[in-house]
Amino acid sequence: MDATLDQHAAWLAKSLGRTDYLPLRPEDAVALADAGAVVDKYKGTHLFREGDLADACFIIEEGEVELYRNNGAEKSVVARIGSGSVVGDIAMFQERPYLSSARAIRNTTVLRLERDRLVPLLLARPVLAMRWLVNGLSQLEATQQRIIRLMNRTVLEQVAGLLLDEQDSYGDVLLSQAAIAELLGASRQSVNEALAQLRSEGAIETGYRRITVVSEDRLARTSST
């Protein structure tokens, strides 16, 4: 095997079969990596924008990448989504337009896979189609778990909960406050307002586009008041 597809299909088996449930197999992981191209995205470049009509879908294996959608001069940041994230592949399967825009926000690593190569190949790999679906259903899950946290919150509630969930394993939190308003539909001032209080309670600390958790304890406490 090609040491190349071989790394890649590594990935995608310990990225898409996940041992909770239905372990991808070694053989539909090449499939998969074979079916596709490995594409490099560059900080503020784009997979796909918005309307473009959805000819295929996109696995993140390294990097981050912006949703947005435009509302006239305008810009909603949808979510932020990072390795192991798929995207564009429900508007491709239905074979319409993508409802959002997806641009790297660092470099990122892909793999594109065209609707022509990647259904074949799921109807005729049962275990791979259900780790697909699995996986789809995981991530539209955590996206419901977010809206309902969120939903009758205050701003300072929201704040503290998102930087639960987008902290990195060294607590750190790589969004700048003009994103954490964006993505939150939030004031820049009231997000402010509401870091200044977390820092001050000593549950965070704040430099430079960058934050970094210092107590999870408190900020659940914060985010579940």
Contents of the next structure:
2 protein chains.
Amino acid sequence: MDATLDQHAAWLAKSLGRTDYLPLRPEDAVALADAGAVVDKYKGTHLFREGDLADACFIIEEGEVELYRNNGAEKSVVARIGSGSVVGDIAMFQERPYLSSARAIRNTTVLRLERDRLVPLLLARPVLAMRWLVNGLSQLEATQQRIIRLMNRTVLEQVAGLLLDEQDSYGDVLLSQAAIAELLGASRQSVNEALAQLRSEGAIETGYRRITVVSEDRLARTSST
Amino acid sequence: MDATLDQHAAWLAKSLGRTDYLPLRPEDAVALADAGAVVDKYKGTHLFREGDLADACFIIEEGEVELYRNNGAEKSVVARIGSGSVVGDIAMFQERPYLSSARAIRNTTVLRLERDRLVPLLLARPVLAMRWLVNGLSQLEATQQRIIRLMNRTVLEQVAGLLLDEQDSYGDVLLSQAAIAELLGASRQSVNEALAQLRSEGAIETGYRRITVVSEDRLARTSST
DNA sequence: ACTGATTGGTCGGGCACCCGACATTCCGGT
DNA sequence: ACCGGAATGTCGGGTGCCCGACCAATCAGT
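Pass me the form predicted together with the DNA as well; I've looked at the form predicted alone already.
Next comes the full complex, and the chain you just saw is listed first.
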């Protein structure tokens, strides 16, 4: 098994999993809630596991869920999603295996929508079906554009772009340098060097498992996207 | 404008444009034909141009259409599609600009489906809508897997993989080495070197704008996918 | 057949990056 | 407070690839 390939697949899955795109209207939400089953997941339990046939998708009502992939013996966290996020839908529509595992990291309440009940519902509500699926298309296409943007660029440019994408509302990126290297398919040393340069330029500050974006402008200029 | 980036986008668009995925059932085809307009396109005329807002998609009934992208002054052909292929639908559903231009290279008959008429039709026939859109999802996802497979691999491996993908039914790949280099985001020289090695291993034969696959097994072993 | 343009083939210099190794700093748990 | 593991920082050696340059081979048009 190629670990690098898995890492990229992990990044892909992260974007796939970032399905907080579905702005449900009230009447649609009611119909969905009616078709699904509310399930309480205790901390540590799984919604689904990588490789399982995707026979259901999940909408998170309350709590927090971690998406991760197994790369050989290790597991690499791919995303953390919270209330309102939808996960597993794209794999479910295609009737293919999940690309990642999903595990509750707090006590979590989810709406479980089984394929066999959701599909008839969508067929009965074609507007909802169109919106859901077209949003899925947009999601996938945006991921592709992002991947293409990062191909054949220097590690420095890739790191700058990643930091711009991944920073939270405080400008922090809570990832180890090794994790960033895995996401980019680069070596830890190269990432370290790139971060050192960005730091010397005053674009970021670095700490233990934490990078703080100081100047988005400088980062954007470096990433040249 | 970054030419390398555009070339990768072109290859992406090729997969996006390769929308020969829609196996229509007779009754669906009738409904579609009813909603669309049959248009004759003479050799050299355009179905649409890159950048235009996608307000319609096209199903090719007879003839051949070339998809290409403009990269600054040059144009690079991205795909050729024939009878039964669907083109422009993904951009249309998203109400975004076309990713490539489409031009008839023979006298061609197409079914033009305008968004304003197709969407109501799909809403009235949700089964058709689901099949169309889920097929689109599969298409995009396959493209992503392909892109990810090629990232962070040596030029030799990439070339081997590309030849496996692009060979026609006779095992021929009718591309110049420069064109292959553009598709992979590599230099012409590196591609030439890779081809020389594959030739010395007996996996392929090379000619003027032509590469013939002799041993798929050797190629597959080299590409290690 | 001749000519210009395109394509194929090859060489050498330079560079970004990977890899291994090692020291240092930081953190969490008993 | 200590200690082991994890993360950060830094240094050479090696290498795959880009780039510029150049020439040979092939093709297309008059």
